[in-house]
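A single chain, nothing else alongside it, follows as structure tokens in the form predicted on its own.
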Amino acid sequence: MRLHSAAPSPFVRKVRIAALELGLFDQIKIIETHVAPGKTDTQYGETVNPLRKIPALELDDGTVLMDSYVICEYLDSLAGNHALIPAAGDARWNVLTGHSVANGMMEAAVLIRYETFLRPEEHRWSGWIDEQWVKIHTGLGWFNQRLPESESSLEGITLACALGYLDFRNPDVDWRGDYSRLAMWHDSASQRDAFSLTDPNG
């Protein structure tokens, strides 16, 4: 298999630890492929993801997988145990709602990251950054009085992206102050090897 993958990319890494968590990445190279607003790839968008959005995983069939959940699902029935995602009941659907508003703050980060990086100073919109912070910090608060029950769920891996990606691009934003029971769990889910091996702060 072959992932297309940037390595600051929070989308990536979580497809990175499930693998590591799935004992599965030794089956998988990584493909460097760098796609940005600004930056067109051409080839890769007719040819892997027409959306030219990473992770993308290629399979041995030549079958391309796209969207980190879709990628971490299929990892998770290859591993067969429903390691990820609970197979039914309230702790997938659990697991699921997580893991849905861990992706969203990531999403909402890594719009931060290009409307103040990318776009130039004279054309940012301030309002539509501090909307999307407003989104973060509400999912913070709402990760702070409901934890994962598992770190190694995709919910726990999702949300310890997110957290790494605010500590990666954001580090001035001090959301450990006012989400200490979130800070407690990150900083113990920080310690499993999967996670400090993808850590983007190396």
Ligand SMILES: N[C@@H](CCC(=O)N[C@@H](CS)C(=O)NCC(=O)O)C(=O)O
Given for the second form:
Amino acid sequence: MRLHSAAPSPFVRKVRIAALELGLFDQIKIIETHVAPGKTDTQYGETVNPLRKIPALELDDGTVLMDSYVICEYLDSLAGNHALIPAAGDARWNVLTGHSVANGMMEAAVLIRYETFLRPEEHRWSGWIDEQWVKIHTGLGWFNQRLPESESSLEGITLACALGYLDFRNPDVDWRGDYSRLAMWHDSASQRDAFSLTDPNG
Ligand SMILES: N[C@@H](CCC(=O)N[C@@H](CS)C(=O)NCC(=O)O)C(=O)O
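Swap state to the form predicted in complex with this ligand from the form predicted on its own:
Following is the full complex, with the preceding chain placed first.
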């Protein structure tokens, strides 16, 4: 399997942690792929992912899977024991909902990055950036009240990726001061090998 990746991407990190936790990482070859708005990689778009986003996973028979959620669900099915996503019941819906919220926080943080780093200064929209920050902070508060039951579920993995990306791109944002339960949860999750090996903060 070939995983189209870039080290700073929190969505790629989610897949890498999932593969490490499931013991499947040795079967994956990392392909460095650069996708940034404004720097169109037409070949990648035409041959791999029409949305030109990473991650995308190419299987040995040529099938391409995307996006990060689908890839994680696929890896979970290969491992065969529902370690990432519970098979049924409340546990399943809780993990999937937590994943959606953490993923949305990651999307907001990546959009802020594009808006502040890539978009020409005269075209930036500060009100829109503020709205993304509100989503991130409301999400942090939501998780501070409702910590994931498992660090290594898809919810726990995605939340750790969202928090790690905030530290990586916005080290000046002191989320730990406002969300102390979440900070303790993140300290504990970060001890896991799969999380520390992929930490963008080194
Ligand atoms: N829904 C996608 C989001 C992936 C995503 O936004 N990746 C970013 C890199 S962190 C990307 O490829 N950006 C390029 C673009 O938006 O054109 C997933 O879960 O895989």
